[in-house]
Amino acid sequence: MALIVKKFGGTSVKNAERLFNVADIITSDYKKGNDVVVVVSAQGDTTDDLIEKAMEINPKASKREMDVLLSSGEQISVSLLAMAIEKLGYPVVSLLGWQAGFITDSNHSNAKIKRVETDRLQNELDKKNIVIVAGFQGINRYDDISTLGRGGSDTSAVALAAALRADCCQIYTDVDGVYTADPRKVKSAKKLDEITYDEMLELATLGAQVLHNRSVEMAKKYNVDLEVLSSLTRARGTKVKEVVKMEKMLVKGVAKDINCARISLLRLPDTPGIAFKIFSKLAQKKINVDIILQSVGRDGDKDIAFTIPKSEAELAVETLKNAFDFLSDDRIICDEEVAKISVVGAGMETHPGVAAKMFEALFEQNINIQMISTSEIKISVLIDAADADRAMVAVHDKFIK
């Protein structure tokens, strides 16, 4: 007998037909004698619809009230899925995040899980119930509902698998595994049988919308046996693990991120501490900075450019203008029409020439590179957003045949 944690995304439970399909997957494992805990996202476009309703009432609603609203989407999903399983004749109970023991910090809309108290979960499993848990949510020390950010249901599932010491954690999505690129955009994309935690973490962070990056980070930390698969095809998925056998693959994937903006700060004083002063102000506002480029100082001036999430661009510009008198309108430029293209692969560490090959692919398509960032297992470039899809295909086809 095994303890299995399954997570189903919004497309997997978007209507009655899909709900009964998911119920069948769950009960198939339960019939084999396994304990099953299920994490569910809000149905279909429910979260987007709720956000739209909030904007009609108050575009500047507090994050606390947004959490109260958005958490209701998962409440609908868990109850309907439990009803479907009941109809099939199996014992089941649905739990909201706080009932399942998710204790978070107080950072509304992007809360971090502090711990999972498993007493209630274990009690329900001991009763031989299938347990359906609302993903994406928990409760903070003030007894307020909190949410984990978009994609947070993945993190809920991995956290449950770690806390319960589950035998495996299966993440069901609308694709049947992890591909070398988005198969909807790159026709030649190939499904991977397995990928390392580090590679998956880089791809998730760089824009691949298969897994929430925090879920991969947690899976690596607690060595959770993780698999990405489809609820529609029921084919074998992609295993995410510490060590994989596919050493021959130089690059495992190509990712595209269009949720980024470039901010350029021009003619800054070329003095010690200026970078610290700028980025500490952004850090105080919890603005995440990615690629940073600083020019060589000339005539007492220098330029600094960096990328941030597009959703934080307005706040970043406002923060810097208010903090520094010398940042007038003509010395701070924000460009939201940019995209980041990245290649990821553990094999890159020991193979020279990967950067040159990537740059060649972009040159052949006459695509200009604005900024470059590298690490041991990834290379990212910033380009015009209009070139993003073309660039992703070109780079993918250069590395993956």
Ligand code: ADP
Contents of the next structure:
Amino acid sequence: MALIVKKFGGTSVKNAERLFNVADIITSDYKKGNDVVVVVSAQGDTTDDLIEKAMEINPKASKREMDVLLSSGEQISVSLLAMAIEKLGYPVVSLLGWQAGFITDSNHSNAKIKRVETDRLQNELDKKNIVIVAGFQGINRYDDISTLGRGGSDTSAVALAAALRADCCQIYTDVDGVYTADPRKVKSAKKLDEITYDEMLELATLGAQVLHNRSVEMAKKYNVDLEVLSSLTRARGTKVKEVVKMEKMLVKGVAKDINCARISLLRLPDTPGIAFKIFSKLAQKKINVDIILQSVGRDGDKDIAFTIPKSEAELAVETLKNAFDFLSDDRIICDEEVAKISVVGAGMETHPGVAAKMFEALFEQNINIQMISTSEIKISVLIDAADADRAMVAVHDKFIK
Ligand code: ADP
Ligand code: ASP
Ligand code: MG
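For comparison with the form predicted alone, please write out the form predicted together with the ligand.
Every chain and every other molecule in the complex is listed next, the one we just looked at coming first.
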């Protein structure tokens, strides 16, 4: 007998037929004598639809109220799934985030889980109930509802698996595993049998939405046995783990992130402390800066360019303009039509030439590189958003045959 945590994403529970399909997967594990805890996302496009509704009323709605609204999507899906399981004749209970003990910080719309108080959950498992938990949500110290950021149900599932010391955490989605690139965008993408936590964390952070990046971070920290698989095919999926079999692949995957913007600051005074002053202003506003590029100073001037999440571009420009008199309109340029393409693989650390090969793929497509950033296991380039899909395919096919 095992304790299994399963998570089903929006498409896996989008209508009655899919809900019964999921109910069948859950009860077939329960029938074998396992304890089963299930995390569910909102059905289909519910979360997007709720955001649209909010925008009609108030595009500047507070994050607190947005969380109250968005968490309702998961309230619908947990109750419907529990009803489907009741209909199949099994004992089941649905719990919202707060009932399942998810305590988070107060960073509404992107809250972090501080702990999961599992007493109620354990109690329900002791009663032999199948427990269905609303993903993506928790409660802060003031008893206010919080949400964990888009895609956050994956993190709810891994947090539960860690807190309950579950034997495994299975993330069911609409593809049958983690691929070398988004299989919907790159036809030649290949399914991976396994991938390391570190590689998966990079891919998720760099735009592969198949797993929420915090879920991977947490799985690594608590050594959670994690698998990504399809709710439709029931085939083996992709295992995410600490160490994987040695293979020849230098590059494990290619990811695309279109949620970025580039800000260029032109003709800044070339004096000590300028970078410090600029980036501490951004840090005060909790704006996350990614790639930074500084030109060589000439004639007492230098340029600095950097990337940030697109959603923070407006705030960044406003903050910098207000803080620095020398940043007149013609000296601060914000470009939101950019994309970041990254290759990830633990093998590249010890192999020269990976960057050159990536740049060659882009050159062959006549795609211009605006910025470059590297670490031991990834190389990212910033390019024009219009070139992103073409670049993904070209870079992918260069490395993965
Ligand atoms: P869910 O609703 O189940 O959480 P998501 O839409 O969040 O599903 O994530 C699954 C999607 O992630 C897939 O449909 C696929 O298009 C996309 N995706 C992006 N990169 C990858 C990748 N490397 N491997 C698999 N899927 C990926
Ligand atoms: N329903 C939330 C979203 O759409 C959380 C999730 O699906 O993981 O982002
Ligand atoms: Mg998701």
